[in-house]
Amino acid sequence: MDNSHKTHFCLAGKTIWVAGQTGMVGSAVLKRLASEDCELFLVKRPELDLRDQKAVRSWLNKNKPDVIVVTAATVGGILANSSRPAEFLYDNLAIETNIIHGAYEIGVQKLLFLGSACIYPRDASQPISEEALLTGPLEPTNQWYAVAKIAGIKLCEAYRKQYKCDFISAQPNNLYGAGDNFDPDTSHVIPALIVKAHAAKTTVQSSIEIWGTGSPMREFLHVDDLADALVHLLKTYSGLTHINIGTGEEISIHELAQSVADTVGFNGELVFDSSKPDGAMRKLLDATRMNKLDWAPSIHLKEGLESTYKWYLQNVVEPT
C-alpha cells in the first residue's frame, strides 16, 4: 500500500450514524466512538427499516450525518445461511444499497462499509490477501451472504471511482464478544459452543456434539478490537482497496471447542459429527495493509472467551 492511501480524517465535531448499532458490532463501535469528540445518532431498529429505501432516504435527508459506519446485516452461521438463502441475499443487498446510495445523495463526508472474510474464494491461498477477491469459487455454505457483501464492497469502489466519494470498506475475520447472537439455530461457532457447553455443564451431561470434524482452522477477532480498528480506519485510510482486519493467529475448531469447554467449566467429552459440513478448511487473513496503518489487536482469545462467557451469564442466561 503506498502512502497516498493514508489520510488524516478528523472525527472531532462530526455527526456519526452507525447503521446497525443495536447489533454486536454496531454497539461496540458506538462504545468506542463515545471517547471521540463527536455526536452520535441513536436509532433503534424498530424506528428505521434499513431494507426500506424510502424510509432510509427520508431519514438521511432529515438528519444528514457527516459520517456513516455500515455494520447492519442479516447474519448467521452455516445452518442459517443454508436454510435462509433468499433472506441473506435480499436483506443484505437492500440494506447496503439503500445506505450507500443515500449517503452519496446527501454528500456524506466519509462512509465505512463492513464486509466479511467469507467474501474470499474457498480455496484462496493462505493467508488471504485483499487481491484474492473474485479469483475463485466461494464457499457454498455461506455464498449467499458473501455475494451480498462483495456487492457492498464493489458499490463503495464504484461510488469512489465515479463520484469521488470517500467510501471505504473493511473485512474482519470471525467475530465474537459481548452482544453476540446466542441463538443455537442462527449463531456462529463461539456463541454456539458456549451455549452447548454451558447447557451440558448445568444439566450434568457427559458429552456435547459439535458439527464437523473439528479440523478446520479459524482466526477469531474480538468485537472490541474490531471497533477500535474501524475507528482507526475512519481516521487514517482513504483508498479503493478494501482492508483486512485480523489477528494473524489460527486455532482449530477442535482446539477452540476445548478452550470454550475449559472457560465454561465443562469437563465432558467433545463429540464431533463428521456428517455435518466443516465449511472452508482455513480462513486466515493477511492483515499487512492494516498493520502498515499502525494498528494491531490487543485482546487475546483466552481473555476474550472469558469476558464473552461472563457477558453471556449476565445478559442471556435466565436466573435460576
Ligand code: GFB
Second form
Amino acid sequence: MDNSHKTHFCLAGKTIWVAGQTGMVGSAVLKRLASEDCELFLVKRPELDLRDQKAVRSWLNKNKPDVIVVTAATVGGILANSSRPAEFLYDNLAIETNIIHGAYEIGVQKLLFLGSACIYPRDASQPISEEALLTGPLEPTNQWYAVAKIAGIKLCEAYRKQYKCDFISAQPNNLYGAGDNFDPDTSHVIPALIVKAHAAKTTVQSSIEIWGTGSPMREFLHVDDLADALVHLLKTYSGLTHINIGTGEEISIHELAQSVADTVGFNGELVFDSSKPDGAMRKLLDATRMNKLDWAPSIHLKEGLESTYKWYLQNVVEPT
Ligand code: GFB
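Would you generate the structure of this protein in the form predicted together with the named molecule, following the form predicted alone above?
Let us now look at the entire complex, which starts with that chain.
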C-alpha cells in the first residue's frame, strides 16, 4: 500500500457518533471506543429513523459530531436476504445516503462506512482482494444487500474525490459475537446453529438441521476484533480504497456445525437440508492491506464460539 494513505488521526477530544449503535457491530464499536479519550453520542433506535432524511439532517445539524462510524444497516442471513430484497436494498441505500451526504453538509472530519464481503463477485478468485470489486456478477442470494453496500463504498469514494471529505470504508467477512440476532429464521449461520444445537440438547432431540450441503467455506470474524479494526482504521487510514478485514482462516459449514455442536455439548446427528441455499461457495478475504496497517485479529473461532454461546445463555435464554 502506498504510504501516503497512512495517517495519524487523533480521536482524543473528538465527539463520535456510531450510527446503528444498538446493533451487534455498533454496540461493539461503542464498547471499544469507551477506552479512547473521546465523547460518544448515545442515540437509541426509536429516537432516530436513519431512513428519514429530514430527521437525520436535523440530528446532524443539532449535534455536529466530529467523527461518524456507519454501522447501521438492515442485515440478515441468507434466507432473510433473498426473501426481503426490497427492504435490504431500500433501507440500506436510504441509511447510507442520508448519513454520508449529511456528514458532508456539516463538515464531519472523518467518516467510516462499513461494507460487507458480499460486495465481491460470486466467482472472484480467492483470497479476494479489494481490486475484485465490480469485476463480475454478484452472488444472487445477497445481491440486494451487496448493491446497497457497493453504493455506500462508492459514495465515500465520490465525496472524497469531489469534496475532499475524509470518508473511508471497510469490508469485514462474516461476523458473529455478543449481541447477534438469534432468530434462526433471519439470523446468520453461527447464531442459528447455536440456537438449534442448544434446543436439541435441552429437549433431547437426536439431530439438528443444517441448511445447504455443508460444503461452502466461510471466514468468520468476531465482532470485538472488527470493532478494534475499525478504531484502528479511523486512526491510521485515509484513502480511496475500501479495506478488507478478515482472519485469513476459513472453515466449511459442516466443520463449523460440528464446532458449534461441541461448544454447546450437543452429541446428536447433523442433517443437511440441500433444498436450502448454499450461497457463495467460498469467500475468503485478502487482508494484506489491513495487515500492512499493523493490525491483526486476536480472537480465535473456538474461543469466540464459547463466549458467544455464554452470551446467548445469559442474555437470550435466561436474561437477568
Ligand atoms: O451466515 P449465512 O446466512 O450467510 O449462511 P452468507 C452461511 C452459510 O451457512 C450458507 C449455511 O451456506 C448457509 O446455507 N447454513 C447452514 C445456515 N445452516 C444455516 C442456518 O441455520 N442458518 C443460516 N443463516 N445459514 C451473508 C449475507 O451470506 O454474508 C449477509 O446473507 C452478509 O448479508 C454476509 O453479507 C457477509 O455467508 O451466505
